[in-house]
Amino acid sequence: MNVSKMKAAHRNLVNYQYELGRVWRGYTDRILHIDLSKNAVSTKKVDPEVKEKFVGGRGYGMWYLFQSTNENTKWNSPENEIVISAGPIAGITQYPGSGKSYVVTISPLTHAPIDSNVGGYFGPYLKFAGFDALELQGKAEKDVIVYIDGNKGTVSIDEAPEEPLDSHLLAEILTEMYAMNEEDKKHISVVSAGTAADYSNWGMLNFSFYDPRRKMVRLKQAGRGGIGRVFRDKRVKALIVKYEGLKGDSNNPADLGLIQDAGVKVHKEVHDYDDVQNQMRARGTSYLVSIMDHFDILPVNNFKYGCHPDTHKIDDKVYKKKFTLSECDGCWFGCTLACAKVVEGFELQTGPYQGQKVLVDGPEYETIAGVGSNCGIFDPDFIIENNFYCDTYGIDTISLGTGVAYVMELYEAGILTDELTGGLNLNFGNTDSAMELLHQMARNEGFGAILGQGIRYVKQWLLNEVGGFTAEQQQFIKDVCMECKGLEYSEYVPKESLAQQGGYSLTNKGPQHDEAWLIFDDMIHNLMPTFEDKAEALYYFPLFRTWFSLVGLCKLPWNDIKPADNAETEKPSLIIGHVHNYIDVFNGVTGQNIDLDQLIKQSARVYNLQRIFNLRCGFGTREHDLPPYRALGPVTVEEYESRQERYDSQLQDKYGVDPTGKSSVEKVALMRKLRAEGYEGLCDAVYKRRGWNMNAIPKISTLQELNIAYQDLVQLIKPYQE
C-alpha cells in the first residue's frame, strides 16, 4: 500500500498547539477535550477534587461522561463521550502490569456507561504527552484521524480517506505514516476499531505497540461493550499519539525508591515461581483451559455443560506449542509477567485475507474458551483464525462466543430454523457457519447482522417480531440467553458458585470477570458458607479489582503470581503481600500515605458513583441484576441428567429435599424454585453490605459517608429512597 499516497489525501480540519504539560506524582492535571462536531479542540484543568474523589483511569471517564451527558443521551448521541485514561500509576516501568488504559462511554449493548480496560501504550503515551484523560465527543462529517503529539506539543484533525479501516492494516499503516523511521515506531501507539465495528454492537477498540523485536505493530483491545461501534459512529477511523522520551522517572514520582522496592519483590517473583505456578510466560492465560475443564467450569455448548473430553486439543500444552516463545512478551515496558502471546505466520483459510500470512495476538483464555468450547469448538487453528479476524474487524471475542453458542443451542433445539439463519447451520462444533457468521458481520449481512446487534437484541428479536413459539420455547428462549444488562456473560460457568453469580450479575456495566472471580473459593474450597460470606466476598474484591482500574494496573500480577508464603497468610485469596505493594506504590507515586481501607473507598466513590448513572440512564434498579436462569442452574433434563449425583445431593443435603422418587422434570423445577430464592437471598445480604437499599440504589447516607453526596447525585437517588 502506498503510504504516501495515503497522506497525501488527508484533509486537516484543524491543528492545535498546547503548551507541553509536565507530569508530577503521576498527574498533569489536564484534560484534553476533542469535538469532532465543532472541529474544537480544547484543554481544561483537572478540578483538585475531582482527582482526589475519583483518582483517575475509570474514575475520571466516568465522572466526566456523567457530567457530559444526560438523561436523553443515547449511545450515539453526539454529546456521548469517549473518555480515555491511565491512571496515576501507569506508566511506571519498575512495576509489572502499569501499562493500562481504561475506556469509558455510553454503551450501544447496555445503554448504560460501560468501562474496558486495555494494555498496548497509548494510555502511557497521552499521559507524558501532557494529558491525564482525553475526551472523545461529538461527530465527524467524515473518517477523520486525530493525531497528538506529545513531543510537538500539537493536536490535528484530518479527514483520511484512503486507509483501510481493518486494524491489522491500519495500525501497521499509521504507524509507519507517522514515524520517522523504524526506531521511532515504539513511540507510536494508535486506537482503531475496523470495518465490522460500523454494524455490530460488538464493536470494539484495538489499542497498539510496536514489537521491535519482531518489526511488527501488536494489538490489544478494550473489547467490551460496543465502544468500537461508537467510535466508528463517530467517524473516527484512528486515534494516534506519539511521545519520546520515557524514562524510569517519568512520572516524576513522589518516591522512587519506594516503587523500586516493590518492583524488586514482584520480579524476584516471578522469576522463581512462574515456572513452577501459572507459567504465564510460557502460555498465558491459555493456561486457565484445562484447570477449568478439570473443576467442571469452562464453558461448553452454550454454559449447558463444564468440561468436554476434546478439551486437551485446545488447552495450553497445543497453544504453547504455536506461541512464538523466543521472547517473553508484555504489553507495557517492564512487565515480566510477560502473558502477551503472539502466533506468527499463520496462514489464514478463510475471509478476504484469505492465503496470507499474519500475525495473531493471542489466543488468551477468554477467546479460546469463547470461540472454542463454548460453542463446542475444539479446533486450535479455527480459534487463531477468528481471534485474527475479531481483532481486525473490531469484534469483542467473548460476546462472539458467547453470543454463537447461544444462537447454536436455539437451533438445536428448533427454535431458529434454516430460513431464520440464512441456510447456516448452526450445530454445535460447526466451524464454517461459526466462521461464515464473523465475516457477515464484516459485510453487514446476512443472520450475522443480526447477531451482531447483541443475543439480548436476538432474543427480543425472536419473541417480538418472529414469534409463533410455545409458552415453553419462549421461557427456553429468556433462560438459556446469557446476558445480564445487555452483556454477554465472559467465560466461566458459574451455576455451581452462588457467590460467582452475584460477581456476574450484580455488576454495574454487566456479566465481565473482572470485578470479582470467586469460584474457586466458594465453590472448590467452600471459603464462604453464609450469605453474609459472599456478600464480603462481593463488597471487597469487586472493589479491590475496580482500583485497578482508576489507577492503570492490570490484574494478573496480583494473582497469577503469588508470593511463596501465600498459603499461609489469613486470607490467602486476598493476595496481601501484593496489596501492600499496590499501596506502596501508590504512595510511592503520589506522594499520599493511604491504607487499604482509603483504597477501598477511592473504588466504592467510583462504583456508587457508576451505579447512580445507571438509574440516570433507566437502570440500577434490582430488577436489573437478574441473571438469565442457565447461569444459576440446570435448565433442561438433559442439563441436570449430566449432573444427577451432583445435584440430587444438593437437594438432599443442601436444601434438606429428598430426590427419591421424583422425576428429572420435577427434579429441574425444584431446584430452580431453590436456586432462585437463594440468588435472591445473596442480593439483599449484598446490598445491604455494598450500603444500598433492597431496590439496588445507593442509600444518601452511603453517599454522604463517602464525601460524594453531590446534589445531582442525590437528587438522582432521592426518588428510591426508603
Contents of the next structure:
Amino acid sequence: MNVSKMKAAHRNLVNYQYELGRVWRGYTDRILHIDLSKNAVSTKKVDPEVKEKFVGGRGYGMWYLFQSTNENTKWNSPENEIVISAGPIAGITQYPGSGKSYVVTISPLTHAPIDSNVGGYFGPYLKFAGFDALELQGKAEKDVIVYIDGNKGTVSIDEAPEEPLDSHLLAEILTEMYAMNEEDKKHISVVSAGTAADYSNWGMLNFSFYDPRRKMVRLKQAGRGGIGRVFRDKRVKALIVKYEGLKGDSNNPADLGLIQDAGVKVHKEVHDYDDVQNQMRARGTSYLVSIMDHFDILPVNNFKYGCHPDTHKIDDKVYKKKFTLSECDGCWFGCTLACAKVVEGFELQTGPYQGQKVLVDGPEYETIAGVGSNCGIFDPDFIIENNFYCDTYGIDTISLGTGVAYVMELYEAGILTDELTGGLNLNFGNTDSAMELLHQMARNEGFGAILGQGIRYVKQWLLNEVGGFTAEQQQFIKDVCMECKGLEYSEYVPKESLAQQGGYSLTNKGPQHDEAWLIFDDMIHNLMPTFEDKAEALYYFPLFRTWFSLVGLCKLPWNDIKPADNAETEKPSLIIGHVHNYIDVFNGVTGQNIDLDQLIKQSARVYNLQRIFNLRCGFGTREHDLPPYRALGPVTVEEYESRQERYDSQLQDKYGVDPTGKSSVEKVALMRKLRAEGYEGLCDAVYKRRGWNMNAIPKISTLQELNIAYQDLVQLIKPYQE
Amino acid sequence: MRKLIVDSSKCTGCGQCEITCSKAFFKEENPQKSAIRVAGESGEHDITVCTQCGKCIDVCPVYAITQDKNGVVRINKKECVGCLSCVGFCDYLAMYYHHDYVVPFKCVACGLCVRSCPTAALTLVK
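Coords for the form predicted together with the partner chain, given the form predicted alone:
Then the entire complex follows, led off by the chain already shown.
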C-alpha cells in the first residue's frame, strides 16, 4: 500500500473553514451540513426548541432528517441524508459506555427511517470538533473523502480514486494518511463501508478507533438497516474526523462531580462483580450463547429451534481461548466494561484476502447466533471468518445471518432449487455455501446478490417473479421469512414470550432487540401475566432504552453489570441504581434537573416523531406491526412435535383446549389461531398505553401532552384519528 | 523500589499525614485532597496509601500511568483523560479523585507525610 501515492491522487473539490466552536454543557449547538451534489459545506445553529424537545443523538437525527426530506423521498433520493449525532453525554470519559454515535437515514431495507448505534470515536470527536451532528446530503459524482480537522477548523471534500473500499484496509490507510505520527493516530476516526455496501441493502458503516496497545485500527459497526448502502450511493468512500485535546471535561459539564461519582461507582462494580456476573471483560457478549441455548431461545435453523447439542462448540468457553485480551478493550475512553473483544492473527481461508493474517473485531453474540447457530453452523472459525468479511465488505452480520438462515430453510423445503441458487447447496450447516453467498454480495454476483437485497425482497421475488408455488408453499415462504417492516430479526427466538414478540415487532424501525428484551421477565419469571403488564413493559423499556440513543450512551453498562443490591430492589430488571446514575450524569453534563418521568418524556417525543415519520413514508399503521408467524409460534408439524409436551400443555393450561386425540396438523392450526389472537390483544393494550389509537397512530392529544403538536406532525396523523 | 510502608497499629488518627499531603500537592489543608487516608474512630485506625503495585497502569486507556525508575507509579496529567478507571480498579482503594479536579491523584512516595507522622507509623522504603 502506497499511502502517499493514494493521497497524491486526491483532487480537492472544496475547502471550508469554520470557527472552532465551544462545547458547553454537552452541546455545541451547531450542525455541520454537507451537500455532496453541490460540494457545499455550511454550518447551522440548533434551534433551542429542537434542543429542548429532541435532546440530541437519534432525536436530532430524526428531526433533521424529517425536515430535510419529504413524503416522496426514497433511500436513494439525493435529499435523503445520513445524520450522525452523538448526544450531550457522549464524550464524557468517566462513565462506561459514553462514546456512542447514532446514525439515521431513510433505509433501503425498510424504506422508512432507520437508526443504528455504534461505538468508536467519530461522534464524540465530531462534537469536540465543533458539531452536535453531521448532515450528509446529496450525491457526489465520483468517490469522495470528507475530512474534518477539528483543531484547524477545516472541512475538505476530496475525490479519492485509489483507496480500496474494504474497511479493514481503508480505515488503516486513512488513519495512516491523516495522522502525523503513531501518537497522532488516536486522534482520528474513520467512517467507511465496504465493497458489498455498493450493492447490498445490508450495507453498514464501520466507525474506527485506534487501539494503541495492539497498534491497530479497530472497527465498530452501525449495522442495522442498510445505512452503508446509502453512504455508498452518495459516493462517499469515507468520513474522517481528527481531534486532538480530549480531556475529562471536554464537554464543559455543569457539575463534573456528579459525573465522577456515578462513573467511579460503576467502575468499582465492574472491578468487583464482573468476574462473578457476566465476565464481559473476558468474553464480551459471547457469554450469552450458552445462556440462550439453555433457555431454548438461541436461534437454530432459521429460528425453528432454540437450542442445539453442538452449541458448546461456539460458546464463550471456545471464544475466550481465541480472544486476546488487554485491560482496555473499550470502544471509547473509560469504558471499563471492555466488551470489544478481538481475535488477532487470524488466517483467512477464503476470499480475496485468503492466506492473510488479520485482526477481527468480535465475534459478538448476535454474530455467533446469526451467522452460526441460526444457519445450523457450529464452526467457531467459520464464524470469525464470516465476521471479518462482513465487517470489511460492510455487511450487517445480523441481517446476513437471518437472511442466510431463511434461504437455507427454503432450500431444504425444496422451494429454492439449485437452479435458483446458481448451484449452491444451501442445506443448514453448509459453511462453504454460506461463505460464498457473502463473497458473491461483494462481487454483486449470483444468488448472493439477490439475497443481499434483503429477505423481504427475496420473499417477494419468489412469490411474484419466480412463482409456481402451491398455496401451502406460498404461506410457508411468508411464515418463515423472519423480517418485519423489511428488517431482518435479530438473534433471539421470541416464540415463547408474547411480550418479546411485541418487543420485536412493535418497534419503530423493525425487529431489533435494542428497544425491549423482555424474555426472562415474561417467559422465565412470569412477571407480566396480563396484557396490561406486558403493555406497561412495552411502554417503559422501549422509551427508557431509546433515551440512550438521544444522549450518546451504550446500553450494556446499564444491565450487563449490576449493582450488588440490585436483586433486592423492587423491580430488578429496571436496574434502578443505574437509572439514577444516568439521571445524575445527564444533569451533571447539561445542568438541567430532570427526573425519570422527564427522561421518559424526552424519549417519548422522539419515539412518536419516528412513528409519524414512518407514517409519512407510507408505513406506521397497525398492519406493519404484524410479525411473520415463525416469530409467534411453531410453523410446521416438525417444529410443534419437537416441543410437543410444551405446546400440548399450553393448549391445555393456557387456552383450556384438550389436545388429546388431535393430530399435530390440527394442533399447529389451533395454536396458530390462539397465538395470533394473543398478539392482537397485546397490540391493543400496547397502543393504548402508548397513547396511540387502535391503528397504531399517535393521538393528537398524545402529541399535545408531549408538547410536540407541531403543525406538520398533526397534519400527518389527523386523517387517521378516530 | 520506593514506596510507603504503613503500620496502622501505631496510628493515632491525628490526620497530620493527610494535612501534610494535601498542603504539599493542593496547597490546602483538606483530607479529601490527600493521597494518604486515615479511617476509623477511637483506637483502631486504618491507613490507606498506594502500594505502587502498578495495576492501574494496565487499565489506563491512554498510557498516562507509568512506573518511574524508582518504581513509583505516576500519572501524567497532560495525557490523562480523567476517566477514573484507575480509581475504580485500584485493589487497595488508594487512587483518589476530587470534584475540583479532572485528573485523579495518588501517593508518589515523596515522604513528606513520613516526617510529619508523630508516631512513626509511616516509613519510606527505597
